[in-house]
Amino acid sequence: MSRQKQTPMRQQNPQIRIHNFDEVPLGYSEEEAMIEAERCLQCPTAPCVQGCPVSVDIPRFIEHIKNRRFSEAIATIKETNSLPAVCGRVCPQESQCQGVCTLGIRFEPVAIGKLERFCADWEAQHGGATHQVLPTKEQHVAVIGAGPSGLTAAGDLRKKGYQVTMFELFHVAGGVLMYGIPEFRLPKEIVQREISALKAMGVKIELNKVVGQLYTVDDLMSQGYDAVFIGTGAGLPRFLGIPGENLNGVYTANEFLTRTNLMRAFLFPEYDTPIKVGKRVITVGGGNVAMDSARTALRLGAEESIIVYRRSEQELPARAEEVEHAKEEGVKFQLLTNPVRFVEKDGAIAGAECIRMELGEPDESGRRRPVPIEGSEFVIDADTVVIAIGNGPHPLVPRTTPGLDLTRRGNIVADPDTGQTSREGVFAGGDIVTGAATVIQAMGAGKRAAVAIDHYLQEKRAGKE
C-alpha cells in the first residue's frame, strides 16, 4: 500500500450536478475507509488531535476503523463531539487535524475527515453509538440559539445530568447549519438526524422563541434556570456600502441562502418560498459563504455566476475543496475586482461598475491590501448580485441583557477558556463571541462553555449546602 495519497471519494459529476441540490461527495464504502485507515501511521504524539478543537481521539476510531470495528469507531467520536456528520462534511480539516498530520510532511495527510463523515454516516444506516447520560440533575440551562455552539453545549451538559432547554428563534433547530450551508454540501435531514439524538437524549427544543423579545436572559434566570449559555451567532449581514445596495435583485447571501435552504425555496411552487435569479448573478466576497452563494445561482438556473473578489486567488479564505468545486462547475472568477455602485435599470439591478485593483502592503490580517487603480471602472452586467462579505452578531440578546461587556463590534465578551461573560451564571460562545468563524470552532466554545457551567452549578450547588 502506498501511503502517498489519499484514498479519493467519488462525487457527482459537476455537468450533472448543477443541476441538482444533491450532496457533492458520494462517501467512502466500506473498503476504501479501511485503506483509508491503513495510512495512519499510529504517531505517539498524536498532533492531529491537538489540532481538532473538539479533541477526537483520533488515532483510536482510526485503528477501530482498520480493524472493521465500525460501532467502536462513531462510539470513539461522540465522546467528544456530538455532531460528527456535521463535522465530517464542513470542517477546514485542512486548517486542523489534517493540518498537522505527520504522515502530510512528506505526503498527503490522513482524510481525516472524510474517515469522520464515514463512519456518521455508517451509524446512521446500521446503529452505533448512544450518548450516555448521567442520572438527572435538579438544574436547569438555558441555551439561547440552537445552532452549532449552541447544540454542543447543550449536548455536553445534558450527558453531565442537567436539564436543558434550547431556545431557537427559527421554526426548525440547526441555525447556520440549516440557514447558511447549502445542501449540496449539507443535507438538511443529517443535521436534523444528529438533532435528533441530542432529543433522545433529554434535550428540549422551543422554536419559534425570541429570546431579548419575547423574554429576556433575566427573565429566564427568574423562571427558575441557574446558568444561561448564549450561542446566538452571528446573523448580522455587513453592507458594501455603495449606491445602488437597495435595487431589486441586490441580496445579502444571508437572505438568499436562508430562502434557498431554510425556507426551500429551489422546490418552489412546492414549497411557498420564491426566489429569482436570471441569466448572469455577481457574488461578491472570496469566502465559503461566496462560493456557497456562486454554486447555489447554478443550481438555480443562472447561466452565468461570477465571484467578483478584490484581492487575488491567493487571498480567497475559502477553502481550496470548495474553490475547486466552483471551478469544476463553472464558476468564473473575477479577481482583483471591487464594485463602486450598482447600476440600475427600470429600478432593478442590471450590472456593477467595478474597479481593478492591486495588491499594496499587508494590513492587519497579513495578506496584502488591495489597493485600487485609478481609472480602471468597468462594467459586469448582471441580472442578480449576492453581497457575501461577512456577518455581525445578531445584536438582539446582547441589546437586552443589562451589565453584559460588548466588544465595539458589538459582540459579547467572554472568557476564551470558559465562556464566562461579565454576568453571574451567564456564558458566551461561537461567532456570538469570536465573530463569523468555522462551524468546529463554534463547537469547541460550546464544549469549553459547558465544562465551565458544570463547575459553576457544582459550586453554586455546594454553596447552598
Given for the second form:
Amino acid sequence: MSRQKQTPMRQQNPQIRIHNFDEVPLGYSEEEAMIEAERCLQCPTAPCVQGCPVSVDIPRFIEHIKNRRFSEAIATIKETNSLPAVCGRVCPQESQCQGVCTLGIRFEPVAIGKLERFCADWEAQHGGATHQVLPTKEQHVAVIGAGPSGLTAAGDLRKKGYQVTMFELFHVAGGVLMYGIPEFRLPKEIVQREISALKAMGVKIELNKVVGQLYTVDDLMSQGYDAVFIGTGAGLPRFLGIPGENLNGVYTANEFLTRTNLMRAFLFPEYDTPIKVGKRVITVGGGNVAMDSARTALRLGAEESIIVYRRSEQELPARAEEVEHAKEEGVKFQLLTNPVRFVEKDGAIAGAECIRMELGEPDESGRRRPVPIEGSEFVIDADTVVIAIGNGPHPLVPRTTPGLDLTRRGNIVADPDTGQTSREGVFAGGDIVTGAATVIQAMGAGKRAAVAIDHYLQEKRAGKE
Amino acid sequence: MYKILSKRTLGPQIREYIVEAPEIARVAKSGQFIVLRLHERGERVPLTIVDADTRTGGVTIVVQEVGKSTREMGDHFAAGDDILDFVGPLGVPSEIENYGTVICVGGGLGIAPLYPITRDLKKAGNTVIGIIGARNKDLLFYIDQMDSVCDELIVMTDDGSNGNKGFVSNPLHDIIASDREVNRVWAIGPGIMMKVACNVTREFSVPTVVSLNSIMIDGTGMCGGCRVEVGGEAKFACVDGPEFDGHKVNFDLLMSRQRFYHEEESCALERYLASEKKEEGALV
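Having gone through the form predicted alone, I am curious about the other one (the form predicted in complex with its partner chain); can you provide its structure?
Then the entire complex follows, led off by the chain already shown.
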C-alpha cells in the first residue's frame, strides 16, 4: 500500500451530475476509510489539531477508524465538533488540518475531511451516541441566528445544562448551510439531521422570528434571558457599483442561491418559487459562493457558465476541491477580468463589458493588487449575471442594539477569544464579527463564546448567592 | 403555524384575512409588512399589514388573487385553517406626524395598505383628504373604513361605475392646483398610478410618500431582489423602505423588475387552474 497518494473518493460523473442536484462525492466505504486511516503517521506533534479551529483530536479519531472502531471515532470528533457531517464536507481542509499535516510535507496529506465525513455518515446509518447533557440549569441563553456559529454555541451551552432558545428569521434553521451552500455540496437532509440532534438535546428553535424587527436584544434581556449570543452572519449582499446592476437578470448570489436551495426553485413548478436562468451565465467573483453559483447555473440549464474574476487562478479564494469540481463540470474561467458595466437590451441584461487586469504590487491583503489594462475593454454576452463578490454584516441586530460597538464596516466588535461585545451579557461570533469567512471559523467562534458565556453566567450566579 | 381567525370577501378575487400572530400584532406599525408561506412547497409572499389587534392577536392582510399562491390561498384557506409561516413585522414604519393637510391616494389593492396610514395620520391631527379608485365598482373596497378616517373622501372608477369617472390623479391634480394648501401626499397602488401621482405632485413640489411592493424573498435585507433606484442609488424595499420619497423613485425600473417572472407566474397559475379543474371533474 502506498503512503504517497490519498485514497480517492468515488464521485458522480461530471456529465451526469450537471443535470442533477445530488451530492457530488459519494463517500468512503468502511474499507476505503480504513485504508486512508492507515496513512496517518500518528506523529507526536499532531499539527493537524492546531490547524483545526475547533481542535478535533484528529490522530485519535483516525486511529479508531484504522481499528474499525467507527462508533468511538465519531464520539471522539463530537467531543469538540457538533456538526461533523457538515465540516467534513465544507471545511477548507487544505488551509487548515490538511495544510499542516506532517505526511503532507513529502506526500499528499491524510484526507482528514473525507474521513470526518465518513464517520458522520457511518453514524447516521448505524445510529450513534447522543450528546451528553448536564442537568438543566435555571439560566437561559438567547441565541440569535441559527447558522453555524449559533448552532455551535447553542449545542455547547445546552450540553453544559443551560436552557437555550434560538431565534431564526427564516422558516428553517441552518442559516447559510440551508440557504447558501447547494444541495450537491451539502445535502439539506444532513443539515437537518444535525439540527434534529440539537433539538433532541433540548435546544428550542423559534423560526420566523426576526430579531431587530419583532423584538430587540434589549427586549430579550428584559424578557428574562441571562445572556445573548448574536450570530446573525454576513447576509447583506455587496454590489459592484457599476451601471446596469439593477437590470432584470442580474442576481445577487444570495438571491440566486436562496431561491434554489432554500426555496427549491430547481423543482419549479412543483415548488412555487421560480428562478430564471439563461443560456449563458456569468458569475462575478472567485470564492466558494461564486463556484456554487456557477455550478448551480449549469444544473438549472445554462449551456455555458463563466466565472469572471479580477485576479489570477492562484488567488481564487475558493476551496481547491470546488475549483476542481467546477472545472470538471465545464465551468469556464475568465480570469484577470473585471466587469465595468452591464449591457442592456429591452430592459434586461445582454452582457457585461469587461476590462482585462494585470497584477501589480501586493495590497493590504498580501495578494497582488489587480490593475486594469487601459483600452482592453471587451463584451461578454450573457442572459444572466450572478454577483458573488461577498456580503456585509446583516444590519438588523446591530442597527437596533444601542451601546453595541461596531466597526467602520458595521461588524460587531467582539473579543476574538470570548466573543464579549461592548454590552454586558451580550456576546457575538461568526461572520457578523469577522466579515464573511468559513463555516468552521464561525463554529470556532461559537464554541469560544459558549465557554465565555458559561464563565459569565457562573459568575453572575455566584454574585446572586 | 398561524391560524386564520377570519376570512372575508371584499370583491372579485379580493379577500381580507385576519391571521393569529400575537407577537407581531403587539409591535406592528402602519407601513410595515409581513411575509407568509402557505405550505411546505410555497413561495414567500410579502403583504402589507392592514391592521393589528393587540387584544385578539390578529393581523389583518388583504390579498388580491393574481397568481398561483394567492389563488390557492383564496380557494383552499378558510377561517380555522393554518398558514405555515408568517413573519414580521418587516420594513420601516410610516413617518406619522402632524403635517397639516395630507392627501392619501390609493389605487386598487393599494387601498388596503393606505387605510392604516390614513387612520394614523388623522389621529395625529392632520386634515386628511382621501382619494381612492379602482378600475370599476366591484374592485373598490374599504370605502366605509376610509370614509370614517378622512375629513373628505373622493371615490374614482376608471369606468364611472362608482363615484366619479377617471383616475385618482385627476382629483389629486385639481386639489393641489387649487388654492388649498397641501403639505404632504401618500400614494399607494400600482407602479403606473404612483408614477403619475408623483408627476402631479412634483410639479407643485408637494412631498410625496410611496410604498413599493417589489419582488423579494427574505424581506430582511439578504436577497437584494427588491432593490429599487431612489435618487440614483440602489435601495432595498424591505429594509430601507417600503416607503420612499416618490419624487426620487425610478418607477420604470420598479415596473420592469416586477414583471421579471411574468412567464413563470403565468405558467404556475395555468398549471394550478388546470389541476383544480381536473379535481373538480373527479368530484363530479
